[in-house]
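In structure tokens, the next block holds one chain alone, the form predicted alone.
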Amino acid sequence: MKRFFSILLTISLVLGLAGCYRTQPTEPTEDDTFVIGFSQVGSESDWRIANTKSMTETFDGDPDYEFIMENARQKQENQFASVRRFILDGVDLIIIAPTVEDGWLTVLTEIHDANIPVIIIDRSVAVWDENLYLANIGSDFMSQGQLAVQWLEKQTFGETETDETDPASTDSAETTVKILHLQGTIGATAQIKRTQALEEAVESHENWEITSQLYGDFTEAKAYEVMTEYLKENTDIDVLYSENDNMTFGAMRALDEAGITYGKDGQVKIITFDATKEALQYCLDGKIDLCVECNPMFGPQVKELIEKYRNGETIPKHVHVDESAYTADDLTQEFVDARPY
């Protein structure tokens, strides 16, 4: 008898995995409230705090929705636990901001088998079957990195034609540009793509060199720690390529303590990602050279996708939010003051 039930269980699992992703919305709860479970990465940066605020404020006060958020504190295992609780609670939809891209196949398959739609936000997941999630909304991190390196090309002599009659021009063109690379959480989409953009650019510029890649984990404290240690032995830096603002702030503090100037007329050009209000103020003040925007305020776009889904409309698999890049010349105090994050 036990063998008989085992066979039935195996058949049901196979059929479940073979089924296509649900294209119709779940049935509403008895009070018609649509329940959303949101697994957020953590609160490791100003960007993340703004993203959480955008998501919660979008759904708070709307009687059609119940929004449940759990903070994973930057640990993937905490996200797995949260998602499994959401499954057991029978939520109508799950939103995940994944810590890293890898490792999601099993959990997403469990959600799929529970017939619950999933929206991936901010970062991406590396799974072979995109039918395991409904949509992915967030930044185009590769384009962000490309904006940064394109700006750097204009700041160096490596991409300009030299005047053969001017020795100074020729010498400048051959000067090595030494880039210190401060990386975020390894395996996160933002880290992967921003790193890829820089590494590809360095490969195509003979006079560009990445002197070191330091692990800052997207936090100010970690960046300050690794920069302080690095600067004890190495101070020959032309460019700091920092993969988020909070790491940049930690690096700036370390540079200050080491007596190294940066920004306008300084030794080190600073490229940072996120373009939070504080970073933009530093940029306007001439302390940061380039702020590449990473927009966290896409709660309303997530809600719009969900409502289209609930209405049975077709929604795109991948959605990128609008973003830009800023130097001091692009900014005014009024613009910085109006920044919502």
Ligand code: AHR
Second form
Amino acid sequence: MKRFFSILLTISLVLGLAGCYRTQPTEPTEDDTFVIGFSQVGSESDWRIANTKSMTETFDGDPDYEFIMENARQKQENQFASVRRFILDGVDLIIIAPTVEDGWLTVLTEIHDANIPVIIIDRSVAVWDENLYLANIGSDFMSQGQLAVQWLEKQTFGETETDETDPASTDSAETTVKILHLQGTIGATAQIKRTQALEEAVESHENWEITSQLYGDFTEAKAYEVMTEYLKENTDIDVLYSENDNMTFGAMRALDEAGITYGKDGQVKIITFDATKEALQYCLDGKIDLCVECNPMFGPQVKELIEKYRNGETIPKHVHVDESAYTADDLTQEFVDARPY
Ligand code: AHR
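Hand over the structure of the form predicted together with the ligand; the form predicted alone is what we had up.
Zooming out: every chain and molecule, the one shown earlier first.
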């Protein structure tokens, strides 16, 4: 099938006849294996590794599919190179987990012109023409951020501060909540939306303040590095809002080394995103206060969409996976032990 489409593609490129997506299921040929090219972001986090596993396990071992995954090592230009290879190989469908939202128009147009359907997973792409992809399946990152700030609204921080020399100030000066914000890869949907939810909440809460935004690139090593540096000069932190678990682990190590306590009985309340098994264990043990879930195990849902497409059925343009948020009160050891990622 792959070689067949490669020849077809070459002919259509030469004749300049490349056109719209196939809207009908692929015609069977002598080899009717359905070939998928998948450009994965990288292996920056435990979430990502679980997502790769979910995707590969879903398709590997199914004789109907050939699944080719390329790891972009968190670089968009690597994704462009992979996608162009997939086009030349004449794959039947391309899956892209985009590193960042911007910059996809040219390459998506190339895929479109090659008449290959595309499914965007996990994060999103910022292109106005939604016909350039078949579907986008992943998390509702805005809702995740909103779950986090809604939880934060319910927390109490110290005593109300009033200015005794100014009688008019009695009900105005609540304790300032100092929030340290660790950000993931700038321009990735997970970063954009989680940041937006926090910044909007800070706008509407006079006593919330983002003391600093540190760039952790969704990795433990980077977060540890920037946190270690930051804590040399700054220790006045009430909340750590960390945009993924691995950055949280790096930050916790830096806080430990700086002698700053955190979690249930500590100085810093920790909010983290992903809710991996390790983070949930920390939460159950009172070291992390809130784990907002980001579910990576949607390989089977992607396959379901593809099968519907192959059967000529209509598929939804946007699909969000089910997610929740956990404090220690919501967890049991059995639940944590059963966590698949
Ligand atoms: O896009 C999903 C995010 O990317 C996850 O929160 C993070 O862990 C991953 O690297």
